[in-house]
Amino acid sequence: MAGGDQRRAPIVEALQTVNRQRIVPFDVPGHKHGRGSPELTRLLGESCMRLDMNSMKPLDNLCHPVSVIREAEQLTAEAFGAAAAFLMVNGTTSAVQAMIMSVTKSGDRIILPRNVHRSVINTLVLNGAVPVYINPGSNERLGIALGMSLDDVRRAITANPEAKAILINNPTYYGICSNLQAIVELAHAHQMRVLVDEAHGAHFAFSPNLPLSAMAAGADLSAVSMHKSGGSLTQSSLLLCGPAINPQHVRQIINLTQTTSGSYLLLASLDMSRRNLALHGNEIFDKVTDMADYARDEINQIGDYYAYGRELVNGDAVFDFDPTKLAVNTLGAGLAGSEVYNLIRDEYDIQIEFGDLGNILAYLSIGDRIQDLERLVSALSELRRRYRRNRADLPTFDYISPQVVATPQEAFYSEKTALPLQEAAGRISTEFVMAYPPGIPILAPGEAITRDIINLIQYSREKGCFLTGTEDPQVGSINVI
C-alpha cells in the first residue's frame, strides 16, 4: 500500500476502540480481561489484561488478515522497502522456519555460513533440506567468525549449482557484514533465493548511516527481530518478501508452525514500534551509533580491552560493521568474556548480552541512556583493575569446521545412544551443542564429534558458558548415531 499514512497503528487503533467499548466476553483468553486472575493483573497491570484480547471482527485473524492486521503488515512493507510483511509472534525462529521452507523442501540444498542460530538448523531437521556450509572468515586476534567472503559464496554456487538458496547473517552477533548485494547479484544470476537472517539489523533501513538492509540490497526474504534493535515485545518479529516471492504460499508456510491464538500485546507492540522507527528511526539510530562510538572511545582507554568497529571492514568478510554494536574483546586482560559477563552481573548488576570464550556484547538500542553507558565503562575498568590476569593464561581455539557425515533430519531421527563426552570422539552427533547466546551451533546433528570439538565444549564449560541442546542438562553425554 504505497503512501501509506505512517502516523497511524491500525491494530492499537482497534484494541483501544474495543476496549473502549466494555464487550462482556464470553470467549477466551479465560481470564476475563483479568478479572479471574487479580494476582497476575496486578503484576502486569489492568491495561495490560484488558488488552489480552483474542481475534474477533474488529480486530482481524493473524492466520488470514483482511482488515487492521492487514493493514500494519501493509504499513510495515512500506517502511521497510519491503514488497510485503507478515507480523510474526512466535518469535524470529518462526520467520526463519517460513523463510526457509518457503524456498526449499527435503532434499534440496541450501548454502549457509557454519554461524548461523540454531533456529536455521533446526528447520533443516523439520523440512529436510541439506546444508551446503560455507566456513566464515575468522579474525584469530579476536576469536570472532566473520562474514562470508564472495569468493567462497562463489565456489560454493559453482559446486552446487542445484542448490535452491542461499542465507546470509546481516549482520552476525557481533555486527560484522557480508558484501550482501554482490552476493544477492550472485545468487540470482544462478536462479538461487536470497534468504536473510536479519535478527540483529531490524534499524537498518532506518538510517542511511548503517549497513545495507536486505530488502533495500534485493534480498527475496529476511527475517527481523524487532524486539531486539527495534522496541517491540519479545517475541514479536516481522517477515519480509522481496517483490518476486509470492506472499499467498509465504502465509501458507507461516501457517504451518506459528500460532493461531496470536498475541495482540505482541501485535500492538509490533505496530507501535514501526510506527516510531518510519517517523523518527534516523534520529534514533544516529544516537545510538553516537553513544555506541562513545563507549568504545572510552573503554578502548581503559587499556587490555579492545572495543572493536568499523576499523574491521576489510572490503570483503567484513564488508561492513554495525556501528551500533558494542563488542568487547577481554582477552588482553586475561580474562574470558563469560567471566566478564558473570562478573559484571553478579558484581555490579549490569546485564549484558552475552559473553563468550573472548568477547563480550553489551546490546545498545533504542531505549540506552549514556549514565548507563558510563556505568558499564566504569565497572569493567573496575574489573580489569581486580581481576586481571596474563593473557598467555587463555588458550585460544580457531574456528572448527564442522565435518557434515548426515544430514540434521537423518541424524535427529536415527536411532541414538548417549555416550560419554570424552568417548564419543568419531562418533556422528544427533543433537546440538551450543552456547547460547549468541545460539551459534559449536555441534550440530549429523556432523562428526571430533577432539577439538571435545576440548572446546569442555573448555567452553569450563569458562562458564551456558551450553545447551542436548538432552543432558550438563552436557557430560551426547547422544550419538
The other form holds:
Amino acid sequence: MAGGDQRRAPIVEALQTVNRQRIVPFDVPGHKHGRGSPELTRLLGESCMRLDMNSMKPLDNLCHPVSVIREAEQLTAEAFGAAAAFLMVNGTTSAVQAMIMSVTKSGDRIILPRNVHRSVINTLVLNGAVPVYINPGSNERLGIALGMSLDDVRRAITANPEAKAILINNPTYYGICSNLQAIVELAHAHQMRVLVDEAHGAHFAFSPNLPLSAMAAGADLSAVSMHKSGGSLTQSSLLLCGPAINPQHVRQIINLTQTTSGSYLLLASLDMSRRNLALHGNEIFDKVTDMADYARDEINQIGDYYAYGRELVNGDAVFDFDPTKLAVNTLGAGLAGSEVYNLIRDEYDIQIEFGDLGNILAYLSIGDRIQDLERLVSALSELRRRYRRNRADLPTFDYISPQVVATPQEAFYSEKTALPLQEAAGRISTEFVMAYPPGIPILAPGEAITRDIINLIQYSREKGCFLTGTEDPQVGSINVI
Amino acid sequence: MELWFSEKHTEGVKFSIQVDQQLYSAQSPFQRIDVFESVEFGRFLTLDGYMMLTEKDEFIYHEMMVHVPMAVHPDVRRVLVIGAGDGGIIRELTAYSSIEQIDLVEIDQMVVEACREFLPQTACRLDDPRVTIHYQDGLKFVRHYENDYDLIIVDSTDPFGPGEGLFTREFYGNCCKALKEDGIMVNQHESPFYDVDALAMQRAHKRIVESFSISRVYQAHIPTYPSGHWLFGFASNRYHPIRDLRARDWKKLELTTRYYNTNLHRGAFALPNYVQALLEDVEHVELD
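Now show me the form predicted in complex with the partner chain; what you just gave was the form predicted alone.
Full assembly next; the chain just shown is listed first.
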C-alpha cells in the first residue's frame, strides 16, 4: 500500500474548511452551531459545537465513505499496519460485534477464553454462534487471569476442528499478553480466523519496545480502543482488518448496527489521535513506559506492595507484558485492592482505574505527569502506614469448565422462569453470573447449572466478591429455560 | 517611561509595583522565573508571574516561618526545609547554633541559581556547612524518611503549579512520618481573605488536621501577598504553640529579629472570627 502522509488529518481538515466557509445550516444538528443550545455551548465551548456537524458532501459519510473518511481510514490502516481500518463511533463493543459477526454466523463455533469481555458473549446472543471456552489460567498469588496457553489452544482446536474462529484478549486489563504469533499460525493452519480484543493495546503498533500488536502478529481482525491508550474521545474506537479479510463484507456487517449519524467529534478525535500516534507514538510510549517503570520501582520500595512487570513473563500464558500498565498487588499490606481503590479516592483525591480483591490498576497515559505519580506513590505509602494489616491470603477460585447446552442466543430468547439459586441445579441458565474477582463468568446464557457451580457462586459471595449479571441484583434467584 | 509588574490577586483585583528594570527572566523545566528591581520594594522574585518575595517585606514571612517553631521546640537539631529555594528560611535557621543539619529540598535548581545571583539578601547562607541542597520533588524526598527530623518547614508556592503536591494529605502524612515523635511541621498556609485562597487554606487545614493531633494556624501581615493577610500552619503531635512556648529561653539567645518577638508569637495565634469559622468548618474538633 502506498504510504500516505501521516501528518495529515483529512477529517479534521475538512471540518475546519467547512467551519471557515460559514455555511448557513439548514440541516441537522438542530442546535445550529450551538446557537440553539446556548447553555450547552457555554458548557462545552463554541468550537466543540461548531464542529458537531452532520454528514455532507465535503465531510463524507461514515456508512459509505468515499472521500475524507476513506482517506482517514486508509491513513489509520497504514499507521496500525493493517490492510484496512474502520473508524468506529459506537464504542469498542461495536468493533467486537462487527469482528465476530464478520466471520461467524448462527451455529458456527468460536473459541474464546473464558474471561472475554461480556460484549463478546452478547454478540453471540445477537448472531447465534456457539462458544467453545478455554480456561485462561490464573496466577494464584496475584489472583489475576492470564493469557491463553498454546497447549490449551491446540487442544481446543483439535477438539473443535470445525470452529470458524478464535478470539484472544490481548493484552488483558492487567497487561498480560498471549503468544499471538504462534496462536495465529496454529489457527490459520486449521483455517480458523483469529480475532483479537485489543481494547487495551492501541499503543502496541507504535513502539518496538512494546508487545507485538495483533496486526503485526498476522491476526485477521482486531478491535482497538483508541479512547483508552490512544488519546481519542470516549466511545471512539477502531476495527482493523488483516489482508485475508474482505473489507467490503466487514463494512456491510458494521452498517447493520451502526448509527447513520456518526459523530464528527468522535471521528475528528480518532483522526487526530491517529496522527499523533503515528508521528509521536514511539517517544510517547517510551515516556509512559519510563513513568510506569519508575512508579513500579518506587512502589516496590515502599514494602508489602507488589507492582508487577516483565518478570511475570513465562513464555506461555504470560508470553509478554505491557510495561505501560501499572498494576499493584496490595495483599501484602493486608489490604484488598477494592479497599485501596476506595481509600485513595475518598481520602487522597486520587482516582484509579479499578481495584479488585487483590490488585489495583492505575491507568497511565501520555496525559500523566511525574508529580502526579509522586502523589500516587506517596498516597500508597501513607495507606500502608495507616491501614496495614496482617497479610490475608486470597481465596482461590476453582475454574469449572462450562457445559454449553444451548447457544447463548437460544437461551436468551427462550421462555424462562426465575428459580431460587439453590433449586436451579440441572437447569439451563439464560443469563450471566459474573464474579469480580476474578472477573471470569461463572455462568453464561445457555450453560448448565450444576451443584458445583451453585457452590462456587455461594463461595464467591462469602469471600466478598461482587456478583453481577442476573436480573435479580442480589443473584439470589436465576432465570432458567 | 513607566514599567509595571502586575499580578491579579483575583479576577477583579490587581496589584502592581513599578519596575525600574528586569534583572532576570528564564523558563525552567518547572516554571517561569523572573527577578525585577523596583524603587519601592527593592528586588523581587516572581514564579509564573506570582509574587514570591520582595527585599522589603520578606523578613516578615521568613521570621514567622522559622522563629515560631524554634521558640517552642526545646532541642531542634535536624531540620528539613521544602521549597524555599530563595534561601530566606535558611538564613533565619542558620542563626541557631544548636541546629546540626539542614536539608533543603527544592524542585527547581534554576530558582536557587537565580537567587544566588540576584537575591543575596535571602540566599546569603545557602553555603553554610550545615546545609545540604537536594534538587528533588519534596513529596518524593519526604516519603523516604521516618522518625528523622525535629522540624519540617514547608515553604511552598501556591497549590496550583509545581507546589500542588505539597498541599495534599499524602504529603502531610509523609511529613508526620518523617518527623520524630515530638517534631513540628510549619507550613505556608495561604490567605483567608479572597475566596479562592480561602478554599486552598481550608483544604490544607483539613489535610493537616487529619495527620496531626495539634494543628493551629497563625497569621502575619505581608503587604505584597494577596490581601496582605497571610496564614501559617503549626502542627505537632507533642507541642502546643502557646502552652509550650519557651519565651525566656528564646530571649536568652539574643537573636536579632525585625518582626518576630515572643509577645507577637502569642498574639499571632489569636485569629479573627471569620478565619476561625473557616477553620472550624473543616475541623472535627473545636478550636480551644
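Between two forms, the rigid core is defined as the largest C-alpha subset superposing within 1.5 Å. Residue numbers count along the first chain shown, from 1. Quick caveat: nothing in here was measured; it's all calculated off a predicted structure.
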**Message:** If I superpose the two forms on their rigid core, does the C-alpha of A14 end up displaced by 2 Å or more between these two forms?
**Reply:** no
**Prompt:** Does V405 move its CA by 2 angstroms or more between these two forms when the core is aligned?
**Reply:** yes
